[in-house]
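The chain below stands alone and is given as structure tokens, in the form predicted alone.
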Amino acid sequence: MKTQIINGVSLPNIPWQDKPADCKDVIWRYDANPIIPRDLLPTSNSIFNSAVVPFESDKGKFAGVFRVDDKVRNMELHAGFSEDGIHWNIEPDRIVFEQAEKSTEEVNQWGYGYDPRVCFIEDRFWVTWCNAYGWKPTIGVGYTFDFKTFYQCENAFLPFNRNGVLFPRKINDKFVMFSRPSDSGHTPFGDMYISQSPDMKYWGEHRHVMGPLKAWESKKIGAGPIPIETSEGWLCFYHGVLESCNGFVYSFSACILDKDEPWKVKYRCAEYLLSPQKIYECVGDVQNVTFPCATLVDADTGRIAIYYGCADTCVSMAFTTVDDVVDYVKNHSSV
């Protein structure tokens, strides 16, 4: 039975490349990777782990929030726009957030920005990222209507936390967000949790989703792109980390969560679906990293374009379909 996409949008110009005849994997890479080089901006040391969404989709356009580490090695967020989802114009200056409301503490504002996600809910594009609270990592929350003016809200959680990923609609009348409680360093552990909020400000009803299970993800896991709602449940790509004699190795796979109680895992692929194997994924500022942060999904064809960071240096793209990846996850599930 064909897997249906629920609440999806038509993207007739979704970036796409047909699966190579000799490819045996369920996910395949774009043959012109990376699509965004590290030096696209004069000030950039690297551009990676970034999020894109359809924007003015009736005109076939796209927008995004990009992680740009500059040559001072500040971690900044920049807005960007594209006509085709492949060739990007990234603003040379970082996003400067306006305060959405008066904060009780100046420290609860902009600290730094990395690994953003962007999610359209109801009437605006919500942005989550790893922000600093007293220079300790937590989940920043903001929103924009036009990718020109951005508003910053209160941080979602206490430090230490990373990988804040919103679901694209309310569930049981509550906003829902993934996160991964962590520590102040290169977190040597990590499980995925879900938290819920009535207003995008006060977060609670925390639920454990899953932790490391298989060898390829034995060190830690974390949420990836915005979940995709399907007739089987929420299709979620997530990253897992293996610690080898050569350091950490970041790969990614997928799971399917219950539609009404998304902390319940229905299926979880035992294997990674894409791991660092190409030179641009293995060589860079941080070796051996494939880190997914965004997907584009065409509701008409089920095509999925995945944007992922490579070696903490550049941005690449891979492809699959909803039918193919859902079937693969179900047939190779470890739960």
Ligand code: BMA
The other form holds:
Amino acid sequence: MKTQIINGVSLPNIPWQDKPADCKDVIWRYDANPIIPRDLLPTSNSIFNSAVVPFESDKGKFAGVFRVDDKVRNMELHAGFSEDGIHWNIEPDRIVFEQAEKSTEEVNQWGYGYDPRVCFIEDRFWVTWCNAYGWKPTIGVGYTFDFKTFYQCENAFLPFNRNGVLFPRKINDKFVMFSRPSDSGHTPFGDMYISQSPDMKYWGEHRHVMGPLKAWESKKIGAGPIPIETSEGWLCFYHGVLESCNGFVYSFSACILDKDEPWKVKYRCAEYLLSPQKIYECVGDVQNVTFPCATLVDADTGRIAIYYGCADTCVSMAFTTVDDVVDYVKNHSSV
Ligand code: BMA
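Alt. form predicted together with the named molecule, vs. the form predicted alone above:
Every chain and every other molecule in the complex is listed next, the one we just looked at coming first.
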């Protein structure tokens, strides 16, 4: 590998398929997509935009937090487990968080849950999601050690905010999180920002990272999976939205951020790397959405498995390698 993965883990059983000989793209789809159908649970309307991580990785296992919209159309989060990263057992009951700090205040309460991310930092798995505070979206924060008991902390930010994504280690002794200030609806704008915290509770030192630039992302952008630390900087997949006469189109691409000051963009791919083109990405509850929320990365081979929601209906997987994507982003960069 030309590009080294820093602080990575070995995942010998990472889900993987070689790039098809006729594929001209940097990212290629799993040929048995989608891996999680909308009706995996008897109660589910749809399962999409979900986060997976290595869990008990010495035993080759995986766990995750899944966005499950039920048939009432409540937006809920459910835990799930897998032996191979492809076939998932999702708990039939939603996660009910315990309060991390006992409080009589109402600030910590669960409102709803969508677009979760899961990030292992130091000793626990942190979960961020779009939570409701007074039915207004903001970034919920919680943690778990075992994907059985989950603890909820204070919301990170004021409404309105979405796409809260943590970095996998402290930088300059502070936790670091992306977010995307928004409105109460289907926000027609959006830049990515970084905020910093000494304790996962008080967030400040906000920095602008980047806003929409190219046509494919001209309406708004938002952070995707947990950033991957490499010798070139932080490799970040992110989604971008274009508005067509048929509504929003969600594609995704990647950028590389400075390792010490991650609000500084080193490279940013001018093109999308994957856009809604397959039937399961174009047809569903919301047409034309590919929305990545997680990656698995094998530090030994540089293989990356990307998990992305499709058409707000199901979950699919796509693959690339660190070298392939870093080279492509560097060679097609416009900052
Ligand atoms: C965003 C979020 C995502 C969803 C996308 C497209 O605002 O709600 O969960 O995938 O819209 O509907």
